[in-house]
Structure formats: structure tokens, C-alpha cells
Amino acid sequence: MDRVSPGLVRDAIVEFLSGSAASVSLKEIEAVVVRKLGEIPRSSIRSYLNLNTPSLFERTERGYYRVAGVNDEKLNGASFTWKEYQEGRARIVHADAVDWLRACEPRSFHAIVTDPPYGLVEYSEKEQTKLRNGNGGGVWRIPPSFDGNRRSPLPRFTTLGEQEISNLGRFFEKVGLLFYRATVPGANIVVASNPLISHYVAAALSKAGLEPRGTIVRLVMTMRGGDRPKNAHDEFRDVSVLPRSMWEPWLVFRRPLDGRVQDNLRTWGTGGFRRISKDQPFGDVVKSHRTGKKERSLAPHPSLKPQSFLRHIVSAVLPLREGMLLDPFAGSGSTLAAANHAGYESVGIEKDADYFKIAKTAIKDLGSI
């Protein structure tokens, strides 16, 4: 076994801890620094807590730890005001959700469903600007019209550096370590992404502690890939730049579990997916479609998911049908529109004030389809 530098353990502590004024046990920090540096001696994880409290770490309780000097009151939310807006079971929060994350109480939801801004470029304010402008510019593809029909916009995620893919990945493994605080142990994380990426945020969240679990595929035939040469295509009329893309993947990761499954539901109601029917299991596999005219003109959202499809994810990623969804990045509130549907409690975060106020009514409107 390789020996790994106190101060690569010092900073995995750091990064998981900080940003949260809650404390955490001895046994989630060790699982998070194992996963990140490899196999090393638990003993030296707990040393090095132990040597270093309290200059850089607090122990709250025996067994228990947190950043050392953290402010209780910013962190829990007292020095933010957030709107809110409440439809059904769903609650909607008009914030950033990275800020939203380190203030929430942690184990507080029993799963998340998200399809998050993958690109992140895509949902800067510069880019969303040209999207509702109607330029096709930068980062979003507008496709051609065809038949009559106007086609929805794309994120262009060949157009991103490598700049912008080691941001992606500095910002997956920071939203997966609030993940992982926000989550009860055994809770699924379900993150859409696409294929060009998923690689990227996959190896982020993994690397934030959190286990992958595999990838559903929504079986959809999009308008991505399947392109000419651009500026040749008369004379290459047989060739495409990219395979017609006909799935999107949707990646599974789980928090990992207290004991073993049957223990981890018994406590915490979380730890599998709910099964489709007594004899039919929860498949990896969705055939689904590109969302209809009708969801699109009651939330107006680029990336929009069908509810026949969300439902069937929702419905699943809490087995005892008991517990709070999360949708971070809720968008205009399809996510918790399907939760509702469910009959679970969910709540969502939305950092765009356009994208609120569409979610203010958008939840109800899709729910009752």
C-alpha cells in the first residue's frame, strides 16, 4: 500500500467538511476520504482529526466533527432570505443551490431526482440571454424547422474547452459532496446527463463519496448528432460528423448505506428502487419520447422531460414509497410536478427568476395531465 501524505488526508477532510455548519460522524468522513484517496488505515484518518482539533477541526460530540470556526447562523440560512412558493406537496425555493445546500439540515431528503446544467455554460446569464433572444449563437444549437414545426433548442457540448470540462468537474464534485451531506444514508441520487459528458460528471460525483450504481436509458430519438460536415455537406452528403443520438443516460448513484440493505430500509426507508410490480423489477432501461407540444407551453424549459417519463422515475427512486425527493436544479417544476403525482413531498431549488415564476403555476398545470 502506496503511503498517502498527511496533508492529502488533511485536505479531503477539509473539502468534504467545509461549507457546512453541521456536524458529521467519524464513519461518513472516513468513507468519503477512502473513496477518494484509495484504501488507507482508518487509524490515520482518525489521528489526524484528533492531532488537529481544535486549530482546524471542532469535535461537537464524541464522534462527531466539523470546519473549526464555522458561523451556525450564516450556514443555517439566517443570513439568506429565499422566496418560496408552495403547490401541493412540492415546495419550490427561489435560490442558488449550491448556497441553498450548505444551509439545508443534512440527511434531510431520502432521494433526488435532478437534471442539472450539465454544460454549466449552457445556463449562464449571457447564454440564457441569447436562448430567449432567439440566437442561435454560442453554446445553444437552435435546430432548423422542418415541416412547419420549430425544433427546441440544444446545449452544443462539443463547443466546450478544456477550461470548461475541468470546471464541470470541480463543480460535480462539489455539488456531490452536498449531495451526500443532504442525503439520509441508502438515498438515490439520479442525475441526468448526456453522452458526450456523463463520463465526466460521473468520475466527479463518484469521487465526492458518493457509489454509481449504474445508468437508467431514456430510449429517445433526439435532434443531436446525425449531422453533415458543417459548410460541406454536398460533398460529403454520406457522412455525420456524430451518431444520431437515440438515448440519454441518466446517471444512478446511491449515498452510501448504514449496514446492509434490510438494515438501511428498516431505519431510513432507503437503500433500493421500488419495484414495478411483485414480479417485476425497476429496469434500467425507459423507452420514452421527445416532450409534447402541450408540456412545453405550460413550462416553457429548454431541457424539459416528458412526466410519462419522470413519473416513472420518481415513483421508483423511493422503494417504501416514504421520505422527501430533492430537485436542485428544478428548472420550471416537472420533477415536482411527477412527485406529486406520486403523492410524496419534494422540494425545489431554482436559481432562475424566469424559470421560478414559470414553476409558480407549471407544477400544478403538469400535474393534472
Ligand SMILES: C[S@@+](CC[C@H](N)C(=O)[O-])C[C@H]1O[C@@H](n2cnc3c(N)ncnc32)[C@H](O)[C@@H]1O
Second form
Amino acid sequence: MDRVSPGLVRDAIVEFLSGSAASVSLKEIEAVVVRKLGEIPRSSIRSYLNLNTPSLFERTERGYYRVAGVNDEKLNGASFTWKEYQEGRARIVHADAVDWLRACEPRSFHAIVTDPPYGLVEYSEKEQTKLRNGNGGGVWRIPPSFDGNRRSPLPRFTTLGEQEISNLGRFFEKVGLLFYRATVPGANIVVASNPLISHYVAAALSKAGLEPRGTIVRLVMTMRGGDRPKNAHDEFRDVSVLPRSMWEPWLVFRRPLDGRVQDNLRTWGTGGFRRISKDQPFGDVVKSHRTGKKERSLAPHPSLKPQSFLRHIVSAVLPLREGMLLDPFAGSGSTLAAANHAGYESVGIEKDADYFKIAKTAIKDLGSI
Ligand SMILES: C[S@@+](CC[C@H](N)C(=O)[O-])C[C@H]1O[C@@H](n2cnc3c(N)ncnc32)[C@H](O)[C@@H]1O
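Swap state to the form predicted in complex with this ligand from the form predicted on its own:
Up next: the whole complex, starting with the chain shown before.
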């Protein structure tokens, strides 16, 4: 029996198990892996599973495994349907990303650029209702007005408790496995985050087997931090509780390569970032600004990111300008608008009906500014 690289065993198991909501027997896992890789020692399959149980996988009964933390009530993806809408080369799907990714063909995407629900709670029905009622309660806070203009609400991640942080980790491990499954080897995966929680997100994505490749610093003056102590402004005029945040981390990950960079470029069109020019590589600090009024009126989403920044990132993640881009948490479709602008094919998933409706017009409107 030839020795097969542990990376190939891992790829085959992750692609198979992360696509299933149900528990799968060890026998079935072995059969799928052998069908894919040829005869290999069964011990290499068992040792990968043992090593990553219970962090990534759980043993549901003797000899049965599934991805940890999967909700039993969710159907196996193949049996659900979704609405979708095409605009240019972009397709926006109204579905839950976890269900949709579980049902999609493995290795369908060549890059992911996404701005996920960081704290999970902020896009729950309860918190969205509070936001839409305009009272800024719960996890959404209205930043203080210092120039007479009313500010847009921001999620207050400092309110995340221990349980929410643990849920966040579990969610991103599960999503990380699905990103792994949905992408081809060498695919870039760029995930927007924020300085208060990016370390939890990065740890979870690494645990799912994605390779950390650094952080893109989006230089932007956010409305987070810098406030004086609540109800004691006058007493402590020279104090701000949290540093005023002037940047936003966009985590960079990669699905592990299959061979050398040049092999991945030839086979999949992945394995690097497109250079800005012959003399200038793509860099990890990008000057940006808050999303302008015009874009916010075309796409009224509380977390809308500006086209100038998204176009810069989107155009770089497909090094040969070929392939399919995914945004599984598409919001108003701003990443898809940037992909249309670059001439790339893309798919976005959005589970909220109102944001899906906004995306149907915003992709075109944002794409043409
Ligand atoms: C931070 S926002 C993205 C905003 C987007 N970058 C934009 O510019 O419009 C995250 C989005 O993910 C959506 N979302 C949350 N959980 C989801 C899930 N499980 N599947 C699909 N979409 C989800 C939320 O409704 C929200 O619109």
C-alpha cells in the first residue's frame, strides 16, 4: 500500500463529513476516502478522526461521527429549496449559508470574500427587530452624536458573554469546515472582522484546517471606542474607556495547497494574490473610509462596506482573474457588486428576506457607481 499524504486524507474526510448533517459510520467514511484516494491504511483515517474529535468532529455513538455542533433538526441540505436572483455574473441566493454550503458541490469556489455576522447575536431575529424599531437597544448601540448628525447603529460586541463567545467559536469552526469543503485547493478566504473578536474567529478557522495567511488592515475611522466613561463624562473629561478604533482586520486564510503554488495556479487558478502592477504586490494595509451616503442610500444595510475597498480586495483574490467567488453572508450584495465590476462570476447567500430584497437591486446599483 502506498503512503498517502495526511493532507489528502484530511481533505477527503472534511469534504465528506462537512457536507452531511447526519452522523456517518466509520465504515462509510473509510469507503468514501478509499474510493477517492485508492487503497490506503485505514489507520490513517482513524487517526485523523481521533486527533480532531471532539474539537471538529463528535462521536455520536460507537463508530459514528459528524461535524461537532450540528443541529439535528436541520435537514441534510439536498432536500431544501431556495429562491435566487441573477444580476450580471452574480447570483444571490435567499438561504441559510450553513444549509446551502452543505448542499453545494465540493470544490465549487476559487475564493471567498465575506463579512460575516461577527457576534452572531446581532443578526438574530430578536436583535434585528430592535434595530428595525430604531431604538438601538440590545447589541445595537447608537454612537454618540458630537456634530448634530444622528449616527448609524453599531453592534456592541463588548456585550458578548462567555457562552456567546463559545457559540461564536463553534459557529466559525463549522463554517470553516464548510469553507474548506466549498473551495478548491489554494483558494483565498478573506473574512472581515473587528479588533474585539478577530482572535476568536481566526482560532476557529485555523482549527477547521484553513491556513492563516495574515491580516489585511482596512484603515478606517470607525465609531467604536473613544467614549468618555458613561454617566461620568464631566468628571473624567481626559479619559476614554476603549481606544478609538481606526482600523478593521480582514483575516486572510487559504485552503491548503495541493502541491506547489505553481501547480495550484495552473490547475485551479489559485495560490496567490493578483499584483496591483508589475512593480507593486498586493499589500496588507489598505486606506479606506466609511461607506458614503450615496452607497448607503442604494443599499441600506447596517454593515454596508464601501465599493472602493471591496473592489480592491475582490479583484486581488483571484490571481489569474479566473474562477468563481463566494460571499456566504452577502447582506446587500456589495461583494457581488464588486465582483460584477471586476467581471468575475460570483454567488452570494443571504438568509434575511429584507436584505435579500435589497440585494436584488443594490448589486446592479452599487456595481455601476
Ligand atoms: C455583516 S453583514 C454583511 C453586510 C455586507 N458586507 C454588506 O456590505 O451589505 C452579515 C449578513 O449575514 C447575514 N446572515 C447571518 N447569518 C446568516 C446565515 N446563517 N446564512 C446567510 N446569511 C446570514 C445577515 O442577515 C447579514 O445581512
